[in-house]
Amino acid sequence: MSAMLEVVGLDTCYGRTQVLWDIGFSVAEGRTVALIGSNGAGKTTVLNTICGILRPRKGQVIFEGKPITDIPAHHLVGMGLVQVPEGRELFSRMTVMENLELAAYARRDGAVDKDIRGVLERFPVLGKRRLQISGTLSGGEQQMLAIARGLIARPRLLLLDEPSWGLAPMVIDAVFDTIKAIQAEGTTILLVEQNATQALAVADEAYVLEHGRIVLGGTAESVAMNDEVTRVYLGGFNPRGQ
């Protein structure tokens, strides 16, 4: 199975402070890869480096066989590399529909209206609130809108940054049901998530990030069965049911 994304030896700094060391992993087409770790481990920094928001001091990002480390972030969206950021980052004073329409700014095809209808069918609550100001939605509804906005950009690779952030357990379950549905349609996903139980339950492969370094990687099942991962991140529970 060919790699859609390859991350090779990334070092990333904020000013003079290094926060990532020699990060390397790959994401195969059609697969879901989870990057788990505690708050502050560097997970979002990895995504922002992949997406061109941050420039690495060293290393390379290769997307569909092409080095993209020096390509501006807004061009990467047009190439199909789409991030749903931590904290949603919606246009909070705009309506649901306006947020979805803005998500299609880089598209030059005639299927935008069809795709908007499609995401409103996927998320019926957004259809009911399409004229509502997005900043007045509940946290779960805002997360659904953030994911819908990402899908409007027709991602080849969808990067999800902490989709369970700030949500109630019942809403988290609904968000991950949506991720499973997106998986089933063949979208390739890189998932950054502090909720290791949920992440490992949906992932094919997983990596554990600690203090800016990858300390463990493999199939999601093998990572979930690791004694240290079970103790530190899973509270003794194996989400793979082994």
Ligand SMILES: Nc1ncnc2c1ncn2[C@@H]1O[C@H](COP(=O)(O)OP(=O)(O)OP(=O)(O)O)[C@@H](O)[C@H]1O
Contents of the next structure:
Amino acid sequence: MSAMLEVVGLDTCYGRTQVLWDIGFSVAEGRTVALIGSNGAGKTTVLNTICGILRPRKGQVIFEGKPITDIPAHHLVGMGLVQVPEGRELFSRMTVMENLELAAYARRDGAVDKDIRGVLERFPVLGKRRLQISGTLSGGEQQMLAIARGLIARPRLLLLDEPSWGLAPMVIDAVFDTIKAIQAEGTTILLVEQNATQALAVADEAYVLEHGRIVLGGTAESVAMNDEVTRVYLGGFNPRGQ
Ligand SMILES: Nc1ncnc2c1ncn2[C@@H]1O[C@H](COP(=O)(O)OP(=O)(O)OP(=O)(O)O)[C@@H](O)[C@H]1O
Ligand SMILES: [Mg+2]
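Please give the corresponding structure for the form predicted in complex with the ligand, as opposed to the form predicted on its own shown earlier.
Following is the full complex, with the preceding chain placed first.
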């Protein structure tokens, strides 16, 4: 099976400061790949380079067999490469419904209303709050809205940047249940997380990013069993229980 996403030898800089070195990995269709790493490791920079917000100095991103390194982010959304950004980035003064309608704006087909009804059914809490100003939602509700907005764009590949950030443990469980449901529908996912425990429990494959370099990669089982990963990222506990 050929990969849906191939990342080959990416170097990315901010001005003269290089923060990524030779990043390479692939995501096969229908799989979930986790990218884990501490604060400042370069996780968001990897996602932003993939989805066209940043240009790499070297290397290539190939999506469904097509080099996309020079394609701007808004075109990539139409091709099915959709990011749910770190910090959610909602239009906080607009209502839930307005946020969803804006997400649908780029689509030209007639199924938008049906898709909005679909996500409001999938996230009943958003359905109930569809006229509420999104800045007044709880953190968990805002994350649900950010994911719902991503789904409206009908992703083939969904990039999730720290969906559990700032949420209470029970709410994190609900977010991960949503991720499992999206997985079960066959959507391919690249998941960036500091919460390695949850990420390794849902992923098929995983990569560890340290100081802008991939230092380890393989099946999520093998990464979770690595002694260094268990000690540094999992607090000594292997979430897959193997
Ligand atoms: N716009 C920017 N300009 C300059 N340096 C930046 C910029 N954004 C990020 N960096 C630097 O690049 C490095 C990687 O940052 P990045 O945000 O990709 O890390 P991260 O793994 O996503 O961290 P976090 O877990 O805190 O979100 C850090 O050293 C950061 O300070
Ligand atoms: Mg980040």
